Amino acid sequence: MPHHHDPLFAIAGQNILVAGGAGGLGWPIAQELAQRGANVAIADLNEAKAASCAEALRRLGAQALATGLNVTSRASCAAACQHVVAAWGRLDGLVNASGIYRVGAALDLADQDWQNSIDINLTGSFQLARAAGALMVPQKSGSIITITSVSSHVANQNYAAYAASKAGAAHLTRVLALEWAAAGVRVNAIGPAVTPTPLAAPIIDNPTTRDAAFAKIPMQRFGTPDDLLASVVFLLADGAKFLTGQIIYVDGGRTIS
């Protein structure tokens, strides 16, 4: 696969591992990661769609590797670390793009819903990036990127349980810098705008949320995965040596809007 080489944005031989990698957003980026040279282990609660998009990325000469992940397991998230540190030695950077989108009117909101978004958006990121920061502490280096939301900025109705998990999210990215900088491990977060994905469908195929969604970007369009990719390498690599605990909002103007 061809590799760039501008070294504010090099990441070739980094051993990089993105959760919920085979899914809307995860995938891009880890084709993305995989095309600058970097091992790319993908973990996602499907194993086999993991499995599928590892060899995908193989047969393009990438190395790659795939491993289950249900981030709402310690165990699992200690597993999948190790498992890139078994494969290729150390674990360099981090990617979550896992997570979920329930939304409801908070008096009618189903609990399962609130406690769905809180254990998977929320404690599933907490527990992942302890597990990698387990692992890059004692190393000395790493980066630690979550994908939030413009939701953990802007309050829209009905986002309860969604805005308070990526608020949550975003907060939790600020602590772990803090804990952490002093080590070398940097923990930073992309909050998106609406992306369509299979995850934005309920907004997306709704004609009054996705006008709605739509009027409060003053870009005028929703995003793509590719929006995103930028900021994933430059958060990765030695372009952002200095700069930990941020969320970068790409978004198109949501959240100044």
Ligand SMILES: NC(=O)c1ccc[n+]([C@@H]2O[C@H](COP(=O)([O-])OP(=O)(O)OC[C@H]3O[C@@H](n4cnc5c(N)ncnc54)[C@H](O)[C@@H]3O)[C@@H](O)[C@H]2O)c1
Given for the second form:
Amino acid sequence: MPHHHDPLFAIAGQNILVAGGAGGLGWPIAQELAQRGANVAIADLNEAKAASCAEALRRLGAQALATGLNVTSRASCAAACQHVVAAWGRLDGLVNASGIYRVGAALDLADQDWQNSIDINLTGSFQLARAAGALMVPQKSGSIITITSVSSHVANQNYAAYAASKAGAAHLTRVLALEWAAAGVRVNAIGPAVTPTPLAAPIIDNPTTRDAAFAKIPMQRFGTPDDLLASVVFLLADGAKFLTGQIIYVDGGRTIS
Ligand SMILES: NC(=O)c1ccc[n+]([C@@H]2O[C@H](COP(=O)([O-])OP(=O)(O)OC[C@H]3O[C@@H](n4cnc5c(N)ncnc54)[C@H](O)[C@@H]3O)[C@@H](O)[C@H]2O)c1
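What about the form predicted in complex with this ligand, after the form predicted on its own?
Full assembly next; the chain just shown is listed first.
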């Protein structure tokens, strides 16, 4: 595969776990990392899809593996990270693009929707980052990226569960960045705006929510997965070596409107 040699953005040879790597955002991210010469582990709750994604990367000539992952399980997070170490010797990067989206008016929100949002988006971000950090801190290097959301920052009606989980994941990013800074492990987050993927189908497919979401984006379009790629690559690469604890909103201006 063609490798890019700009040292500021170089990630060739890095071993990177992409959680939710079979998903609407995770898969394009995984493909970009592989195209740039990284070794990519596709980790997902959907093991069959993870396996076919990894197989597709290998067909393109990349080093890739698939591993099952349930981010709500501490043991599963540890096993996925260990899988990378067993295959390639160390873990250099984590991109957590797993997550769920549940909405409902606060007075009516199902308890299970609240709990699953917190379990997967917040506790899952913690357990997975901690599993990666346990390997990266002793090796004194690593970059962790969590895909949070504009909902880490803005309030939308009906978003109690999602926004609370994403705001928690964003602030968690800052605490972990602080704890691991001296060890050279950087922890950042990327907050996308609405991007057509299976997760966002409930927003996009309903004209009312679609128009309302669209109207809030100053650049007057929804996001696309490739809008995130430069930020992901940069945060993993040496060019970002002094950048930690930040939430980068790649959102067409959503969080300033
Ligand atoms: N699409 C958007 O509009 C948008 C906007 C902002 C933020 N985000 C965030 O980006 C991330 C990815 O979203 P997406 O649009 O790609 O969604 P998606 O539904 O297309 O993909 C999510 C992936 O996460 C996996 N997953 C779900 N639960 C899991 C678990 N417990 N353990 C491991 N993997 C699990 C799913 O199998 C799926 O492959 C999510 O955190 C989402 O909140 C998405």
